[in-house]
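Here we start with a single chain on its own, the form predicted on its own, put down as structure tokens.
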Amino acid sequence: MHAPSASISRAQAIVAALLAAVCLVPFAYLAALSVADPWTFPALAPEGWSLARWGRMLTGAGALGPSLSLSLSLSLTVAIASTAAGYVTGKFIAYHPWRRRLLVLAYVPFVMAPVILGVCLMYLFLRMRLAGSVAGVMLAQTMFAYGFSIIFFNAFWSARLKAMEDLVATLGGTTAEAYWRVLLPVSVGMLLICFFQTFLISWFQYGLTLLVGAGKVQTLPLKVYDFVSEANMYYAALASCLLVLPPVALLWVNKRFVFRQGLGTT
């Protein structure tokens, strides 16, 4: 009775194993090329191993360390004022009588392409003086952060935390004891998921970057670009592993604090 389940039970984990190991071989091939030495056909395997490469980006002699910088620097930056706005705001949309009409405005960014939403707004940046700089690339990052934000917690604000809301003002306490003792609390998970979420955002973003950085802002996402054209694999390996390893460390995070704890829910 008991052979066919485990036999089954065995099958799947083998086809686990093998999902796993077809993920994971994209991701072993870019770190064993990022400490490779040349490595050239008909070659089964490179000439040695060497961590210089990472020293040199390490140490700041390489030209990755200024660009990871400004990348999680960028991207944190972003992340924080949006999930910030985008808390208080989609909370004011929530119990507007004008919802649904104040909630087609957070989609507007997400109508169009980046690169296209940018081209139709480079007009305004040059006149504001903000093409080419960092401001004016966290300003772009930041409108579909920002939207992506206020949908997310449009749907979180709920009947629920607005009874909790008027229960401690009926208590006697202010809106500032409302947010710190009842409401950041409870909301604790769907902000760092937001948090999480919008930062990968601004992470990964190449076109608008390109566009409105005007090829001046150099963010990660543009120098793997750049290797890439260049033909420079080794390089574009490590700029590859750097792009990885936030997007990877953030997963750990969301799944070790966040739903094992059951932070994502109220």
Given for the second form:
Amino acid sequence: MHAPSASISRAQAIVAALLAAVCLVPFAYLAALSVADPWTFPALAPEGWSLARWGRMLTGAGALGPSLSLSLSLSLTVAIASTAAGYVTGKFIAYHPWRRRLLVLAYVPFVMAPVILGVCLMYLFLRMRLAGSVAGVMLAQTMFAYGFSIIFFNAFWSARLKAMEDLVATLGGTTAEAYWRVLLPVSVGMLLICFFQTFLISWFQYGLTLLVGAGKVQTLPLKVYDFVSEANMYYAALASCLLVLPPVALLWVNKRFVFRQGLGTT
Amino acid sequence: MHPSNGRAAADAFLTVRGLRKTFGDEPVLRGVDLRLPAHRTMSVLGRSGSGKTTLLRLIAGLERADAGTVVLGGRSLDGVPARERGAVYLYQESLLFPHLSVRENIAFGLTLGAHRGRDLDGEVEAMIDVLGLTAHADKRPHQLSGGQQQRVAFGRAVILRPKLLLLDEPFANLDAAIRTQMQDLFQRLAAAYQITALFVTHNLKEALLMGDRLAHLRDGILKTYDSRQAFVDDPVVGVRDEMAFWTALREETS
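For comparison with the form predicted on its own, please write out the form predicted together with the partner chain.
Below is the entire complex, every chain and molecule, led by the chain shown above.
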């Protein structure tokens, strides 16, 4: 009786391994390519392995280091600003009598593609001298991520949370105590998820960054594209690895601290 | 004025006069008056949508009344924010804070600005003991049953010794057996801590069991009764219909 279930679990294991391979092989290939020295067609394997390119990246060659720091600081700022603003605005809209009408406004950035949004904003950004600047790219990305954050938190603010806030008031607590002692601890999982999502929105943004940044704001996705168009596959692979590492780290943090501790606390 | 009403007004700890509230075009409360002496519980019976919750929210300061006054312990509550009223609201749901243990939930109000400085540990342990939750003190809310959660919610409110407890159908989500236990617990706590309470319910039996003062809210108009007999005799309340049903059933089955 146990044999069929054992064979089913073996089959499940094989399918799971295949799925994992499908997901991981492209990344493994990129990692291999970034340390290949050299790897030319039709060779099945590189002639050698070298960390020289990673070393040059760390010492500033190829401008990958500055692009990495720029992308990190840009995405962290966009994620923090849009998560914090979306948390507060989402609450305001959720309990507003005109909730539906206000929510439509938050959907506006999503109705059009980011590039179209960039084109619409371009005249304004040129007049404000924000085009071609990091501040302009940050603002444009934040506008997009902020809309997402509002929609995300609008669903989170429920009648139950409002009742909890009211309860703290009748127990003698101030608004600040309600936030600090109850609402923020209860929201921590959702805040982390929203931070993660908005970070990714900014991190992988290409079209909007290219347009508003006028090619002067060289984030990692732009660098990857540059290397690809130069047919510099080794540096393109290296830049792609850098592009993947922060999201993987955030995914690990989310898995470790959000899903394990339980979103079910709300 | 009826002599007993005059005496009640003089003794009243909670006095509500002419309370009105309209949402949009719909009047929810149409001039509610009530008087409740200290250390007494008034049951307010009413159907869903009769304005029971609105009445409690106005007294708690969670909604602003269109007109009317609320006086609690001789102090007018006009313009007084909810946190300074000394009226704690208990909901249908226990609304325990999920990131805190049972002990921390019960102690929560004592750690807020308004109550700091009291003997926190001693009072909390005593309350946990009274609630029969000693074995569960370090558990999180999701590890408790519905009845245990509601007991913690009671403890969290009563430990503050509020001037007024506002109970919004707190047992509605519990099954019959747990509901009876909770009714008994409330009566014990009310006696031990000399609680003054407004208890709203749509359950006729519960209204009679929990209140030593009785009122009926219908279409935004509150009618209070001088005695249980007057409450029972009022055909609008439905006690006579209920009694007739059970009498008929007994005759049918005996």
